[in-house]
Amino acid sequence: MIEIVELVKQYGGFTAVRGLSLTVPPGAVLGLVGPNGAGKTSTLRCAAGIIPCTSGTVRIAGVDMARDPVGAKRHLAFFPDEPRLFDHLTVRQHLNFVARIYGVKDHEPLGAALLAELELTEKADALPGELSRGMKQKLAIACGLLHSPKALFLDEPLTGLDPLGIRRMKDSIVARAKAGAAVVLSSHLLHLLEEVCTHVLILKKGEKLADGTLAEVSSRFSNGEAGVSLEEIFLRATADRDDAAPAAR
């Protein structure tokens, strides 16, 4: 489970995230959406313990990130939009290195299965410089999944993937959720989020505009219409916010 309570993130005098609270239970896939500058990446990085929160509480699988950051991070995996790899380690050596860090014993069968799932088996002895952008992304994801995390944070994970790679990645995300992981997925590809997400949270200027199951959020912004897409829901939610602002002055 992922629990975030009254999260605030400030950069000097700028507030990127304003008192955000959310809960993602095991098996749920939360789509985190919002316009550029909404605070999505700051939220994910704070929740993953990559940057400190200004205030608020983050718990991963019941472990408080501030009180026990190492314990909390053992339960999670964070996938940034730009994969960060070691230039002089092969694909296989990356998995070996990650296994040692997380203390994953007898990791070879699991590593081989991940390489097969992500179509990297033939590149097991290749260096990052020999991989395409999409393959680098797949390697980063394979490394992040090796310790079977209970919480996944994905920031634009589909960047650089071809259509088949996108399909396989969506299947992998759904499979992890079905196995009991709590997933937060941030992407501008709303039609793809709609296919894998059970819940959605809409952010704008660091504030939560709406959250809940897809059905609940759709009902709020559909105006009684059937079959309203997530993209249309997003546009209506953010437009409503803009329209309400002048009247609130």
Ligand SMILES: Nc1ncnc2c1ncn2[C@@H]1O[C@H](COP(=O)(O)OP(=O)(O)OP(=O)(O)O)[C@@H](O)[C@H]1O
The other form holds:
Amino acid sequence: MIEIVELVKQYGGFTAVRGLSLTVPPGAVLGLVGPNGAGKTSTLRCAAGIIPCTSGTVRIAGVDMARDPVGAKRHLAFFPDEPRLFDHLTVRQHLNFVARIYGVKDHEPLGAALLAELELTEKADALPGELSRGMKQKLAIACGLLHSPKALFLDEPLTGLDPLGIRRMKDSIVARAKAGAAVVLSSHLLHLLEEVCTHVLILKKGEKLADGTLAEVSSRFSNGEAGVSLEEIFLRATADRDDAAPAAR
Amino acid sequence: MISALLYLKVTSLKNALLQRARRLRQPRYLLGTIAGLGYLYSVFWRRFRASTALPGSLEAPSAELLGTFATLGALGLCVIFALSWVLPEQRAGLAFTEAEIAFLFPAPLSRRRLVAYHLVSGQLRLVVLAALFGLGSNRLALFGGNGLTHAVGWWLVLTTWNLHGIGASFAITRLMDRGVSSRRRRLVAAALAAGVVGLIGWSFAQSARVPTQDEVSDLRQLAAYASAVLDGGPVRWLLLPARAVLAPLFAADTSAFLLALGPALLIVIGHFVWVLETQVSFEDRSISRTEERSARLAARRQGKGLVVATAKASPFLLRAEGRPEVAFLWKNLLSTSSLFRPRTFAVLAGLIVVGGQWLGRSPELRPLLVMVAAGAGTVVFLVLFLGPMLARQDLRDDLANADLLKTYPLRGWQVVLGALLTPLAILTGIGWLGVLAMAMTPGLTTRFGLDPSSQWAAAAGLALAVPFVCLLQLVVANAAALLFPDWASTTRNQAERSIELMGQRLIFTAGRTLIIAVAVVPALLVGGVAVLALRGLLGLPVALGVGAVAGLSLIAVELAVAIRWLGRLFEGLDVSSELRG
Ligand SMILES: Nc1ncnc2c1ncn2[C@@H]1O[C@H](COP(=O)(O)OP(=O)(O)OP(=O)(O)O)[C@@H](O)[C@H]1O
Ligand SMILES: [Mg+2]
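Structure of the form predicted in complex with the ligand, please, following the form predicted alone?
Whole complex next, starting from this chain.
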């Protein structure tokens, strides 16, 4: 369960996120979409407790991030767009490290299963420098999933992956949600979001333009047409007011 | 097309200068510039002025001596030229920036234009370098002439050097394209070199004078002798071009300089034409050179050398349960040499104990033991005062991964403490080995007029102090990294050299020293007062112990407060802005 209430994030005098609220129940996958600079990364970072938010509340599995950051972080995993790994730790040592940080008791069978699922078993003793970009991303995912988080935040999780990697990533996101995790992800690959997300939230200049299930959002912007793609909806929703719907003028 | 390239260069330069100027609005750059300029002024200009005023500190070189210098310089230049024909192993590659490669290589530009562009853009650096060298050599009054003739002279030398290197690499590439292997080229070059050496030998045989004892013992005379040998016969002709290049630099006065300028310029222009006319493909090697360079820069920017990580066995078994800070110790130890492991320290400690016993038993070996103790003392000193500055495996390294660390269910102070553990453990380990070696030296304390019985007490006190003193400095260094993340990262970014950064480093060092002094002085006072007050009551050894404990407790409290505070800073750190750097 992820709850964000009236989140505001300012950088100096610039407001990147303006009073955003959202709730993601267990099992749901929320897709955060919006043009470059809309505030997606800022929102995800605030939600994961990486950067302090200017005001507003973030609750992860019912734990308030501001009051008990450690308790809240125990339940979440964050995946930045560029996988961040430690240069000097092998794949297996990464899992060992993370297990100690989160106090994951029986991490060895768990880690082995994760590595097998992500097809990293062969590379268990390799350093990040010897991994391809996609493999690095998989390793970051394995590290994030080891403590069975209840909330997942993924920033542009599909960039740089090969078609098979994208499929796998989609499958594992869906699988985690099925297992009861709440997921928020941002992506510009709209047709892929359509396959993964149960909900979408369209963000522009830090403000929520629309949110709801895919069906709800598309009915709002489809003007009654049938079979409008998410791409079309995105374009309509984020178009500037003055050049949108010229017919209306 | 030329105008486009010129535009690129001029606007880049203008924007860079403007950006530098604009940066001055930020206090840290302004302060850095002031400090840097002040420093430069104090070491350079002031002494420069002083040295011209100082009579007879360096007498003006005689014409004879100048001639000797010129001959030896010409020989050196010839050796450099020769090496540029022997050393290159790979095809020619000119240094371009990444952007230049991206924009210029696919552009409709002839290779000649690219080369010309490269040469012209390289001039900026050479001119600055020549000006600096000119100032330097003028200040030292090495040659005759004035600052301007020196600068021009240096420019001629540097430019010829640069052009000759490029021309040679082009010619070598050409040979490679024709299928001449490096080995064959080197064989030929070696044969030529042998010929030259033979020639020198022959001309020496002609002059047929072995240097006298006087000449061998006096450096100046030896130089004169060597130049006399080199000046005679065919070697003179061989050195002639190099001498012509150097002549303006060594000109005694302005008219000599003007006379020498013509031939030297001719040589530079000849080189320029030669380089432009040699058409070889340098592109692929240029690209790979640039890639290597940016990889190196990126590594440096993160404060690391380009260390190739190697997979290592875990330093110790890391269980899932237990304090999470230890995980950082484990992780960061993995990024150090596998020598820094508990096992190594145990083995070394054993060796020190056994060796110390053995040495101590045989009186004739005692002097050796003293030397060992002196070495150990040096090690302890270095660990205490240099180690924390050299250590890197802490927050300063981990800050690059700050956004990952911040998702961990840890308080900020836990991350900070964890990050500090590795350098602390390593420095403490080395320091303790040094202390142990000192303690094993019989009668070391008696040398300082202390009771021999206090030897182990003193060693224990010192050993106790080692981690505190190291941690204190580590905390201060990491505080700087956290408080001024981008400042700290630019000052560590060796790639950028500028007056501001030099000044910033100076300010940093001064600040660090001040803070450490402020932290240590109260502890010293408390400890000192305790020792003075208790000495009469409990005897010196015990009083020393109590004083040490009192002082160190105060430092421990300071450290605890500081680490908590750093943790709060870490929690509040806006990684996104720092990562944007
Ligand atoms: N550290 C920072 N300091 C100042 N402004 C920032 C900072 N980080 C982000 N911003 C600004 O906040 C706004 C939102 O940025 P954010 O990175 O959240 O956008 P985004 O939706 O993730 O964009 P993209 O699709 O390009 O990834 C942008 O206008 C950006 O310029
Ligand atoms: Mg983003």
